[in-house]
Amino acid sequence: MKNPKVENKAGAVAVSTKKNSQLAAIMKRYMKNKLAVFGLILFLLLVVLAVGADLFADYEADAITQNMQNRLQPPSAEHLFGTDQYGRDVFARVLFGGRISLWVGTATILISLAGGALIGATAGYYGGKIDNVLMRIMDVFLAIPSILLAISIVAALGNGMMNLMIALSVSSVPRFARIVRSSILTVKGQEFIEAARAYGCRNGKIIVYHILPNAIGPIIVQATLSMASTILMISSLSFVGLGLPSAIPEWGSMLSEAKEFMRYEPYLITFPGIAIVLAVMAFNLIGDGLRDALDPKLRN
């Protein structure tokens, strides 16, 4: 006579070895790509350095301090990225400009994110009267521009870096809701949801454990993506007065200040304009190396 615990035993492992066999393939698809790979170390690199400005900087004495007897001192061996109008080393800011940015956009889409998952999984799932009333509201959301719907909240709230997390989470839950509302449309007739509903699982459940696992691919490339323009818009809403307070370093704000000294202490833009073509450049990349990696025509 046969165990079942024995059976169980060896069902679960059949399992963890196919699950990691395609993770396996997945990364071994994404390391072809050359230019995922680069986007992958480019944003490792923004990240060690964002996570460990403190080893490169003081925080108080070199990105908020003001020292007027070092004010816009071109870049040397003393300040690699030269000094601002107030005398701060541009490099110090701009490395925790990048720890903010990246902060704030990480934040953003974990709460857009979560957000759209529930309205786009709970109008996928049980479809009808619910689907249509939560996708309209979306369409709604989806008409008005996502950088004017932000300034609009931010307008309403007030600067912060909170109100700044709000308004864009706002303003990209639509998307999210899109994609996983289409994913799971494509997940949810197959056999394995009718055998858990057969089964006695609760909707919710399936749902959790179900669904959404086998729809992952789609909305973690959508995330990628979106950390790209979240950290655009938190540029863009800063440079236009609408971010972060102007003492707090971040990339936008650092070009709002330097806009009147283009023409004579360029670095002062140059540095901050490279720092977010590289963070946006970087996602974007990932982006483009996970759709691949994840895409179904190319598992065979």
Second form
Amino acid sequence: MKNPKVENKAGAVAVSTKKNSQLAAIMKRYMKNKLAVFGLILFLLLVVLAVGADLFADYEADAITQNMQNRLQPPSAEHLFGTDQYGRDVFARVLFGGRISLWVGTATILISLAGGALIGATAGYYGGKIDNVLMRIMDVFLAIPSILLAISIVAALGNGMMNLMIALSVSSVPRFARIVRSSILTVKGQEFIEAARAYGCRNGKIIVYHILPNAIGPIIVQATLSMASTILMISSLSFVGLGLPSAIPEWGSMLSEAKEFMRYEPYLITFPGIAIVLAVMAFNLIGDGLRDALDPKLRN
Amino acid sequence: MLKYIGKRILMMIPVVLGISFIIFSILALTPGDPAQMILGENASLEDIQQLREEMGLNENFLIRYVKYMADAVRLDFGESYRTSLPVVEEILTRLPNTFSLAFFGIGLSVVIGVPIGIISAVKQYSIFDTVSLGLALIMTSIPAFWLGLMLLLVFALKLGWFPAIGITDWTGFVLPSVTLAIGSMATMIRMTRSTMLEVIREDYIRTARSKGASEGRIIRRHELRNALLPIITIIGINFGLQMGGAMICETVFSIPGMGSLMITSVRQKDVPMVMAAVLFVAIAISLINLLIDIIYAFVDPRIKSQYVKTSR
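Taking the form predicted on its own as the starting point, write out the structure of the form predicted together with the partner chain.
Below, the chain from earlier opens the complete complex, with every other chain and molecule after it.
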């Protein structure tokens, strides 16, 4: 009984050192890509500003409380981005809006990743009829443009943060399912899976411990790129009034409220828009950079 | 060829059925009683019960779906809860607006994006290449509705060159189309560039060059023709995105299209309208993709030869 354990440990060590060197190589390739590094810097900046938003502004006092004598002030030292029609500080609202976008976006991606991994793994691992049925269902979901799917779900469930997350997750589950499934199909036939099965691993354990780690690269790339499109969708839906309730500082709903004042107060629509562009760009750049770093063959 | 087209049309049926079933199931989750909504707060219980019976709301979910689809085939998509008029009428007046917006957007992005992509690939790593890739990067990250607002601000409100509201004549289409085009132009530039780069490395290009063909002829006859195929696919994929973008942009430019219809219907819980609107847009997109596939088969000699041989 002792021998296999020792061997197993030695094997694990060997694998982990190899993984580390692989990770280092990926990091090195990533860091060589200037645009990708720029994306990473943008992302870190976004995270610092969003997470540390309380250091720069007070949520209740600056972003929520209406202050009518201060309304529609142009940008100044006191109000960097000016104030909106209710006298709220636009800078503070943009910062807290970043927190909302990041939080809703991350939650959405995690939900759809979990759903996609479950469906994709089941389909890829078991194959046959299960695979066929599950993937045809995913195909139909993919055939519906995500905005239509999201609108229908919001129509059924109503506005609100939770419903928005559900609506957005449902439309990105199929993409994750496809990626997980194809990764599983590529590693399924390899010897180490046979070995794990011979060792007595149960199906669920094989999927979670042996197959999914091998699919992690493409999953991360897809998650990053989906994050970009999810942030766009959150703001688009909030802009047309089907996303978050307008009291919550969110970039899209800020733009929607600012619409009627934009002629004389153009700064009101400028800053939230730039925030969306930078956030989306950060995730796009990181996603592209990771894809190139993970698969050097793709670069030309 | 006809066989191929027939096969593609038949393949559309399960997709449309699947889409309609998913949307129908999602919308069936809507809380609230439609009969109560139509009759108002003060309606008596018997009236509500009677209307529920008439509308078939007491039936099992699957039966309701089958009935809906049976009516839908006869182009009866039910009546709006709000106006009590057939929903098809309203949709048919609005669909062309959204459709033309998406169409102009795609057209513009092809006309501008494809040449930029070609030049980028031919002059890889030049300043032009760097600048156009940089622009493409920014373009993919700009939300269409914000770009629309900014264009509206500058060209309609400040400069007054275009109308700010509605589409009374062609000038109304300019700003929304440009807005939509910029979003998909990025993909056009990137895709054209990368497929061109692949084609440029092919052996037959070296052959063409070594037999003395001029550079312009190589680009036009050998490179572009082969690079066009993936570009056509991208147009198809992008069309769905464009319809979605157009629906959001309509709110910015106050255009009466499918987007504004869906948004107001969602707010008013007008389920038949939402259902039919989503279904129409989804089917319109599938039809465009079908068209793209057929065009593809005509343009790509490999697919064409497959079917020409078998039909002979």
